[in-house]
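Below, in structure tokens: the form predicted alone, a single chain.
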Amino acid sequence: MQLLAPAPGEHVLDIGAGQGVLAPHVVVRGARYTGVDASPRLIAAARRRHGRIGRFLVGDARRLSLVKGLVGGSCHAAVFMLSIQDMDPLGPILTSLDWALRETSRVVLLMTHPSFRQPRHAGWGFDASRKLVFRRIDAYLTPMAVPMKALGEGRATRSFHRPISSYVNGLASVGFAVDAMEEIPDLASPGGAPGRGRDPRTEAEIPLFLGLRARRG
């Protein structure tokens, strides 16, 4: 929300909105909220929870121009909150974003940090000689689709890893320049024991999330 900074009268588009958890935080600042998600089930849940304050539409992030109720060039800002890494390919998504946003606009991406948190290609290790917990990185520059374990009765999905340059350059291709970045660590609870044998001091130094904001116009 610090990066998004919605202002009164603005129209914010939440792409991959899920159950619409951002809606009340946007609306309380006087902005209008529209959430789009490819899952009818999640959109139905969003409407039950937040339908009085926001608008929720079923749609494909790669084809926003086909979403009934969306008007091209009508949104002041867009946000992908932990959703961009579930979407592929990136090019059509950014072209679609370009269609939805005004000439003067901004976009915020929040994701697990691509440099340190690649699914199945990064993990914690322990250097016994130095008594040091470290983060092991097996791959970074190569884009990849990583199969993810299904949760409960849900279907198995894929996480699409891309280096940070893919996002910066992709946003630039539709006229956006990154002007702010936040790297957010996984801090241990005060007084709590480190989880899974990890060192909370190390976790405080190696980011869990990356937030990027880009502007144009």
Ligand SMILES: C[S@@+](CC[C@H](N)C(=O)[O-])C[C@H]1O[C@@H](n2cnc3c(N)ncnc32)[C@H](O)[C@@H]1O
Second form
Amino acid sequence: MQLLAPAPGEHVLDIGAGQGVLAPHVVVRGARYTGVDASPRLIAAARRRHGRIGRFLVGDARRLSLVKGLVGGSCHAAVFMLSIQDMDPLGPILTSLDWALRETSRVVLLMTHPSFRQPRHAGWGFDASRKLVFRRIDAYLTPMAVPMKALGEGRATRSFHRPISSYVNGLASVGFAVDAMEEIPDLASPGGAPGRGRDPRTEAEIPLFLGLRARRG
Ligand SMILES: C[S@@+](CC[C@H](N)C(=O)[O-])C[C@H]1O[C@@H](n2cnc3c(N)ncnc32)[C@H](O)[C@@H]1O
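What's the form predicted in complex with the ligand like, now that we've got the form predicted alone?
Following is the full complex, with the preceding chain placed first.
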């Protein structure tokens, strides 16, 4: 929300909105909210929860111009909250973004940090000789689709890893330049004393989430 900073009268588009958890935070700042998601079930849940304050549309982030109710060039800001790494390929997503946003606009991407949290290719380790918790990274530059375990009875999904340059250069290709970046550690469950795989000092040093804001116009 710090990066997005919705202003009164603005129209914010939440792409991959899920159950619409962002809607109240946008609307309370006086902006209008539209959430788009490919899942009819999640959009139905979003409408039940937040349908009175926001608008929720079923649609594919790669083909926003086909989403009934969306008007090209009408949004002041877009946000992908933990959704862009569930989408592929990046090219059509950016073309869609270009279509939906105004000439003067901004976009915020919040994602798991591509440099430090690639699914299956990063994790905490413990160097016994130095009694040191460290972050292990064994792949970064190569884009990859990583199968993710299904939650409950859900279907297995894929997470798409891309290096940060894919996002920065992709955004630039549709006129957006990055003007702010937040690197956020996961301090939700602070560990105990340093030991195998947990050390609050290391956890505070390694950002597991990345927020990027880019503007044009
Ligand atoms: C991890 S969830 C995040 C949901 C929400 N932003 C949140 O933070 O609660 C990712 C969402 O992206 C949606 N999604 C994946 N691919 C999509 C696509 N091509 N177009 C629109 N939504 C998509 C999924 O249905 C899912 O709701």
